[in-house]
Structure formats: structure tokens, C-alpha cells
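Consider the single chain below, provided in C-alpha cells and representing the form predicted alone.
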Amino acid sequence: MVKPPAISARSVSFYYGEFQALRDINLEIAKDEITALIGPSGCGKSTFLKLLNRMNDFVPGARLSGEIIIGGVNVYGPQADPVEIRRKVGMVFQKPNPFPKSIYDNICYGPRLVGVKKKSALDEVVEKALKAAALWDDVKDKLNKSAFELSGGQQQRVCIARALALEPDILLMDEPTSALDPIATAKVEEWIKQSKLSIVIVTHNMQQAARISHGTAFFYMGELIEFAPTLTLFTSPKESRTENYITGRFG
């Protein structure tokens, strides 16, 4: 039985004022798989990623045409609740951005916002999220210490755990290892591969896309040029622009 896609983008175009950042994107992202978005800087991949949980709502003059369907709902339709969308579709950014709070309070931030008050329930959420982010053993004895006391790689995994605390269906990751050293990068990549979530990751690192993703989409100048299983895209791309990018002829 074929699983329905986690995300369907249908004829999506997006504008910052007069500038068209994305042109007629049609893309189905598989459920419970890792999908990488690659392409040169300014090609639209991070813009597309942020559309998936309405992060561009805050940009003056931004507008979208087309549909993005998640869980059977057009997330830009009149019935869509942006807060609920962001609960279901979590986000991890390029640089670790823990809140200036304890590790414990970082993880509890989202659950408290949605009404979880009981200490035992919060304790359970914190342990589960930190275990899921492969960080529990490192921090279980210092949960009341500031998240800023952790290493960069640990801070990024706190941010992953903070996103996981709301039990999202989908996790968006915008170059989540670009600020990390190779050891920390390997730990985050290992977590990504072990995860059971639908993950969409923007990366400039094509080796990373090849290592961790099931499918890869190549964006160029606001267009989706090619989308294929990762091995296929890297070994036998159909489009010459894809081949030129992955072989280093431009980008």
C-alpha cells in the first residue's frame, strides 16, 4: 500500500514584493523519509522550506499562489491555523538558537505554551525528547544548567529536542550542521538517519545529502529542476543543470 505524501506542493509560486523567489513548484515529499533540498545560494530552497510551516508569514510583502497540502489540509487555506501548523511541522535552524533558559525550560517551552502544566508530565516530555535527540545521557544530571553552557553540537541537539517536545509529524532543518564541527555533525546526522519522522533538510553539503537522504530535490533560480531518489540524482541525473551543479561546474 502506497503511503500518502507528508507534503504536497502544487503549483507553488512565491513573491517577496515584486521579486519572484519561486516559480511553479510541484513536489511531493514522502512520509517517514528524509528529503534533501540542494542548490546554489539564493536558489529558493530555504524560502521553500520556510513556506512549509508558514515562517514567511512575517515577511512584509510576501505572497504565495498555489497550495501546500499537509495532513489533507491546505496550510494557506482560510481554515488553516498557523499555530497548529507549526506544532505539527517543527523547525531547526542553521545556527543553534537555544533560549536563555535552563536545558529543562528550553524543552518545556512549547508544551507549556499548549497547556501542559503538570511537573510529572513535563519531566516525561523532557526525558523523551532528549532521548530522541540522543542527548539525555549527556545532560540528565544538569537539566537546570543554562543551555548556553553546552557545546555547539549539544546546543543544536537541544534545539532538535525542543522541536520534538511537541511531537511534530514533520521536521524542517535549514542547514542544521553548517555551524558544527565534524564530530558534532556526525552525531546530528546519525540522529537524523535514526529518526522516524518525515524530515526535509536544506543542505549545501552534497555529501551530506548523499549520506542521509532518501530523495533529493535540486533547486536553481527559483525553479525545481529535478527531484529523484538520492542515488539516482547523484549518479544519473536527467537534467544537464543538475549534473553541472553536482559535478562542480557551477554553484
Given for the second form:
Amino acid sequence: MVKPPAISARSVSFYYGEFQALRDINLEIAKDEITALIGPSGCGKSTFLKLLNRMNDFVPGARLSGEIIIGGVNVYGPQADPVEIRRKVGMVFQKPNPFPKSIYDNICYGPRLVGVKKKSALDEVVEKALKAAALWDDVKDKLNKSAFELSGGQQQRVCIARALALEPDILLMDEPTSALDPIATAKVEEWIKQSKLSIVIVTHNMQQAARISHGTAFFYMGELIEFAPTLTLFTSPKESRTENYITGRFG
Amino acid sequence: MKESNGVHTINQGLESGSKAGYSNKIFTLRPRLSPAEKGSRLFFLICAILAMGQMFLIMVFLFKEASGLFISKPGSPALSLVDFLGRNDWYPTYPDATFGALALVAGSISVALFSTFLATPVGLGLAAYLSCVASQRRRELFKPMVELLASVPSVILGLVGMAVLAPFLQQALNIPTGLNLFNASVILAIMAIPTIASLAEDALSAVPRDIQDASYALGATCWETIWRVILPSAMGGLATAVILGLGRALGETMVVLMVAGGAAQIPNSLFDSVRPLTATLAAEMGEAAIGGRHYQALFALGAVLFLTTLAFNLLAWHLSRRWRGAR
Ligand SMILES: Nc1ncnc2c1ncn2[C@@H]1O[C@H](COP(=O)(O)OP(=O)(O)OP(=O)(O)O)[C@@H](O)[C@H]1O
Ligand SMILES: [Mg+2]
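Switch over from the form predicted alone to the form predicted together with the partner chain, please.
Everything in the complex follows now, all chains and molecules, and the chain you saw is the first one.
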């Protein structure tokens, strides 16, 4: 039995004002798998990622054509509610961006928005999310300390836990380890590999894509050049542009 | 960060330069100042000293002129500070003149507080609208307009208070005079709103974009993001905006002179006439004999005003610094 895809993008083109950042992207992202987006700087990876949870709504003059279907619904359809979508599709940003609040309040931010008030329920959410992000043992004794007092890697895992607290179906990660040292990177990667979520991760690090992802999509100048199982893409790419990129000939 | 880096490289340069004998390396790292540059540095230093010195001289002058009131001399008994600020008998021109300024202080405080109370929600709301809700285009239209409003001369607003608001209040509420605490507070609030809105908008815009994004990405709406993320982070700046607005209202003279009514009494209601410190100074200074007790008392009022606004500004400065550090 084939699972339905977690996300399918159908002829998606996207414009920042006059500038076309994405050209006719067609992509099916598998459920419960890890999909990596790679490509040279400025090729539209972040743009594509942000389309998936409508974080591009805030950009003045942005336009989209095509459809993005998540859970059977067009994310940009007339019925779609961006707030609802962002709860189901979590996001972790390139730079750790915890709120200037305690670790506890950071994790509770999402649940509180949906109306969870009871202390016991929140306590449970916090513990579960922090355990899921492999941070519980590091911080269980200082939940009321400011999240700013943690190391960069720990902050990033707070951000992951914060997204997980809403129990999203899909997690989008935009270069989540680019600000981290190798040890913290390894911890985040470890977490990604064992998680059971559908994850879309943008990365500049090809070893990272190879280590953790099931499928890899190569973007170049706003186009999706090639999308294949990671091993295939890295060992026998069909397109010469993909090969040039992964062998380091440009980008 | 940057500076310490700079220092670091300079030191390194010095060390390696002196060790290896490349003395010219030092000069490439720390260029020698040209005479023109030296001259302009000196010029700016003098400007800074002048500005500071001027402030200091004003203070000395105020306190010197005021001090006579509190020092006993033949023919003029000393007034204690407690009597000056704590008694309600401002009769400076009577033969047996008394100088208890409580009613004037109460006038200033009531007008400043009530106008801030009126201006704060509007100013903060306007700032929130400008920085979070308005489209780019509207923001570009409104922000300069708000700043323009701040430059309307206060005497013009005073005229509006006298000619429009006062008769309206008098008729609508059937009170003896429309020139009162309420009127003055409304006009002062109109004056303070641009100050508060503009400073608050700066504070809101200074909240890092990435934590706002984090909030939206967790399914927060615009208002939830304002309440839960932007407001708490901008609190220092917002408090500063309000305090500076309050300071402005305390120091403002023309409006209160024109529309507060001028009765030296402790107000019982919002519709009583009052006479703030500033209005008293402006109205009475021309008539006070130079060097006399009335003159000294007015300078003492000036000193009180000066110290209060100074305190407010220091508080605002302290708050904005502390919060910036916490961020
Ligand atoms: N807010 C914006 N307004 C206008 N143009 C933008 C905006 N954001 C991105 N772009 C442009 O869209 C293109 C794609 O940008 P995007 O951020 O998606 O690239 P990226 O693949 O994520 O690059 P990187 O690897 O450097 O993060 C770039 O040419 C960029 O200049
Ligand atoms: Mg990017």
C-alpha cells in the first residue's frame, strides 16, 4: 500500500514582485520521510520551504500560482486558514530564535495559543516535547531559566521542541544546523533521523543531506532540476547540473 | 564586539611590528590624523563641552536665584522646603506674602498624569497599528504625518482648546468654565500622542524580526504576536516613550497657560480650573521684582520643574538601557 504524499506541489511558480523566484515546481514529498532540499545560494530553497506553511504571506508584493496540497487541502485555496496550517506544519529556522522567555514558556507558546491552560497539561507537553528534542536531560532542572542562557545548539533544540509541542504533521527546517558546532549538529541530526515525522530540510551541507535524508531535491535558479532517492541522486544523478553541483563544480 | 576586534588587531600589529621591525605596519593599522581631522575633532569636543557647560550653568543659576527663599535674611524669613511644597497658600503679591506651592504642584501633576492617561492608549495603539497592522503604503503615509503633528506649535493647539474645546465643554456639561484640567489634559494629550507613538513605533520595530516569525510559525495571529512577543520585548522602549511623553506634558507651558483656567487650587474634579507650575512661572515672572521673594519663589518652582523633568528623563534613559541589555 502506498501512502499518500505529505505534500504535493503542483506547477508552483512564485514571484517577489517582478522577480520570479520559483518556476513551475512539481514535487511530491513522501509522508514520514526526510526530504532534503539542496542547491546553490539564492536558488529558491527557503522560498519554497516558506511557501509550505505560508510564511511568505508577509512579504509585500509576493504572488503565487499553482497549488500546494497538504493533507488533501490546497494550502492556498480559498478555504485554507494560514493559522491552522502553521499549527500542522511546524518550522525551525536557520538561526536559533527562542523567545526572550523561559525555556518552559518557549515550549508552551504554541499550546497556550490553542487554549491549553492547565498547569498539569502544560507540564506534560513540555516534558514530552523536550524529551522528543533530546533536550530534557540538559534542561530539566532549569526550565524557568531564560532560553537565552543556553548554548546555540541547545537553543536550536528548544526551537525544535517548541515546534513539536504542537504535534505537527510536518516539520520544515531551514538550514537548522548552519549556526551550530559539530557536536550540536550531530545531536540535531540524530534527532531528525530517529523522529517519525515528515521532515523537509534545507541544507548546504551535502554530507548532511546524504546522512539523514531519504529523498533529495536539487534546485537551481528557481527550478527543480532533479528529485530522487538520496542515494541515487548522489551516486548517479541524471542531470549534468546536479552532478556539477554535488561534485562542487559550481555553487 | 567590533571595537574589541579592532583593538585586538592593533595590538597584534604593534607586537609583530616591533618584533620584526616593520614599524610602518603600525601606521597602516592606526592611520595618523590629518590636521583637518584633528581640528574637527577639537571642534566637536568644544561643542560637547559647551552643551554640557550650558546645562550646568542653567542649573547653577536656577539654584542660586532660588536659594534666597530658603535662607533667612533680615526682612525676609526663611521658608522651609516642606512649607514651600507642602502648603497650599500661594499668595505671592499680598503684603504678607506666602509661597506654599502645593496647589501648583498638584495642578502640574494632575494635568500631566491625566493627559498621559489619555495619550498612552492612543499613542501605543497608533504605534501598534503603524508597525504591525498597516500596509507598507499606509505606514509610509502615516508615520511622517504623525511626526508632523509633533511639530504643530503648542500655541495653535492652545487656540483650539480655547476657541473650540472650551465652549463645547462649557455647554455640553453645563459647567462655569471650559478652561480647566480636562481641557488642558486633552490638548496636552494631543500634543503627546505623536511623541509617544513615534517613540513606541521605534521600540516595536526594533523587536527582532526572527522572533516575530517564530510566533507566526507557531500559528499565532498578528494580535497574538503583538501581545505575547512584541509588547513584552518592546516594554522598555514603550515605558520610555510614555515617560518622555509625561515629561513633555509636565514641562509644556503654553497650552496650560491658555486653557487650564489658572486657578491656584487643588482640583477636586476633572472640570476644576488648575494652575500648573509652568503656567505660574510664565504668568508671574514679568511682574515679580528682580531679586525679591516672589522672584526667588518662581525660581524655586523652576528648579522643582527642572529636577522633575530631569528625573523623568534619567528614568527613561535608565529603562531603555536596562531593557536593551536584557534582550
Ligand atoms: N523578501 C524577498 N523579496 C525579494 N526577493 C527575495 C526575497 N527573499 C528572497 N528573495 C530572492 O529570491 C531568490 C531565492 O531566495 P531564497 O532565500 O529562497 O534562496 P535560498 O535558496 O534559500 O538561498 P540560501 O541558500 O542563500 O538561503 C533570491 O534571488 C533572493 O534574492
Ligand atoms: Mg535560504
